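The chain below stands alone, shown as structure tokens; this is the form predicted on its own.
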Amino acid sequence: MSFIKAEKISYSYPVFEDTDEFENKKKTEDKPAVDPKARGEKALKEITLEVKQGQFLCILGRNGSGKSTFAKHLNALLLPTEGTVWVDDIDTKSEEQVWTIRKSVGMVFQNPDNQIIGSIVDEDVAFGLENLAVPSEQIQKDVTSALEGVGMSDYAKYSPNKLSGGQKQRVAVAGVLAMAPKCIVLDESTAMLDPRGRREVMETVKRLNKEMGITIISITHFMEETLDADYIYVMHKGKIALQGTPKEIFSRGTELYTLGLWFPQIYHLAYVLRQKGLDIPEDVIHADELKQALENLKKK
């Protein structure tokens, strides 16, 4: 049964007419400025997909593909211009159910500094619960559990300013986790982190998925982050261009390249080795799979 279902959704950002910017450009540029009325091109175009409860799903695409716009539809931050999004059988256009939807689907955004507002880590994680008037004793239990869930218990009394980027993002995840969501959406949540920080965050959310059954939807352009996904959707110019399991997606290397994407490092290395004449299976995408393939060659 689907937890999230999008059916033929399209979205166009609002157009603002007669802006000062438009008038100034008309006066100062040799070429005619783009009329604001013409800026209403659809950012999403008839997107249809389903997410099952407990699934780890990735939405992949280069910048400008529409993936972050789609992410904001998953907890009613944006509403489709056309089509329908259901979250746990609730239409996101239902105004009276918006907070139910947002409690079910938590969002973690790109910059952790924009999400962390508390001066102490545990106070920040407690913020959402306090706004819901949860009793103090329960807040403490939920905050403790959330920090344990992301491996940040030892930093409960730290100032967020003393944390690394990856640690800050794990605190942001804890703030969402404390609300007991059924689903966590990571909207380019590792884009501003170094490789170590990205690894910390992705290991955390994978564990939440496997151990707690929380549905994870990761919006990303980092190919390595998608290797352990149950399913991948690849977006391009507001549409779903490809979909399938990681092995199915990365076996279509030429198509990925035309969409402005590249291969994961292990897949690329396996490809190079095949070009050198080594008998490496074409569906190798993980390091342990490549290691096993090379060990099998030694035995021949």
Contents of the next structure:
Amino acid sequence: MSFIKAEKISYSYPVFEDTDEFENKKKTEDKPAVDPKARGEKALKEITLEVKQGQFLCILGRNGSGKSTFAKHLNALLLPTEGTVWVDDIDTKSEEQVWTIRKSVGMVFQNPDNQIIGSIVDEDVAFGLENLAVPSEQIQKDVTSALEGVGMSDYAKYSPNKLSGGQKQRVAVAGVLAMAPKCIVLDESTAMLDPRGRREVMETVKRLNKEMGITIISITHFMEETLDADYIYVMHKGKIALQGTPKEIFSRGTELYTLGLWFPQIYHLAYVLRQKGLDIPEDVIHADELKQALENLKKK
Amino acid sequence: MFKDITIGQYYPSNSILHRLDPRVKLFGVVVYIAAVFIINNLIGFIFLTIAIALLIGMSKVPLKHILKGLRFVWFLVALAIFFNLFFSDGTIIWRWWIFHMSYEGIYRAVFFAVRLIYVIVGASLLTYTTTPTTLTNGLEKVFKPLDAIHFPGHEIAMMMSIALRFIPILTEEINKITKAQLARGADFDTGGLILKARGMIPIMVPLFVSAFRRATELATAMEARCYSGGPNRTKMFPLKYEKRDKIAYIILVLYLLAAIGLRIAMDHFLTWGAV
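Pass me the form predicted together with the partner chain as well; I've looked at the form predicted on its own already.
Let's see the whole complex now, leading with the same chain.
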């Protein structure tokens, strides 16, 4: 059962005439403009993909690969110039259904400060529900359980400014979770966090995925975060360059480098050891797998 | 540089004033300010002083804290006193160059200063006892009837609460930018007023750029969470009038009537002490 389906979608950012003029001027006078958005180049080129209900999906890609642009298509923040996106069999172009779509596909953005609207944690979590005109008592219940869901109940009355980056992102996740979504899109939600905050957020969403069956689409450039994914799409220059399970993707070896990505650390270590002549299987990506492989070597 | 502004900052406590509905307090401030300007004689001011003293007592905000908040207002008060004292016409008692003092002037200066301080103390009691969020909720509710004439009450309230939410973030950003510019050799401390003001440009420009970027991102995040503007929204904690709020309304109306009554009575029966 596919939950989200994108069929041959392309997108180009609107070009404003005076920007163009300015850019042209800059081009002749200065150096050539490099921003593809300003040149009206397609940010997405004929992307086709499918997400199943309950999946943990990762979209990998370097800066400017179009991954964030694609993410904004998943809840109708952007509409494709060509092609169609279906969310739960609803075409994202249908204007009267836009709130249904945004309710079922929640989104957590990159900067924790720029997506928290309330001045108190519980108030912020309530924001989406208030917009959907849910009755007050129901909001109070949903907010409590959403905060429990991300392990932030103790901070319900805190000011967001007093929280760490990881905690703020968990509040943002709670804000989405309160609306009972079928899918949560993390648009580089861990990019601005320290390793600990990153772990907090990823553990939280993985738990939501396992326990509540919420589909997770994580958009990232951290390879480590994709290790537990069910499926990975790698984007490059607005196209899907690779797709497959984590093991399939990582076994592509140096091809990943040309796509501007790095191996996960463990994979890289295994790779280097293999180069040195140790017999380690190609599909080792987890720390314990590598440990096992090394122990096997010792026995031999 | 923005750390010691205490005027108007919420003072956490659980007094009766803190628990009152924000709409009552907003009405209270209006009544209070009206009373300050209606009253024009000594007895009236005693009446007002008792009222404000009672309110401060009830609020449980220490007097010291309130006076500290007035620090930035003294200049304004001094200015007002100066002009009233030396430039008022009437029974002249002293004259030098363009300055002259009169009985009426002294009277006016004293009363003007007292009025100004009373207004500020009263208004700041509102913000000392009300969290910004409750206050904006109250304002939104107060402006609700104006929806009919398309007054953007909800939008104003939303803008206020977002502004309040971003004050600490932007303050931090100012500090960061200042340090970054200092590291690049910017000089903020030497030179005259104009030079110093010009020195603010390398802080203000990046600040504005970043504020606009934040605004765009915030708008996207709000849209993603189904925000579509004012009507048809609900509240997690809707404002509800309690018994104490109704009592407060009655007291406020009586107080306003008393102030008006006092003024009329004084104007008719007493000639001394009028301003």
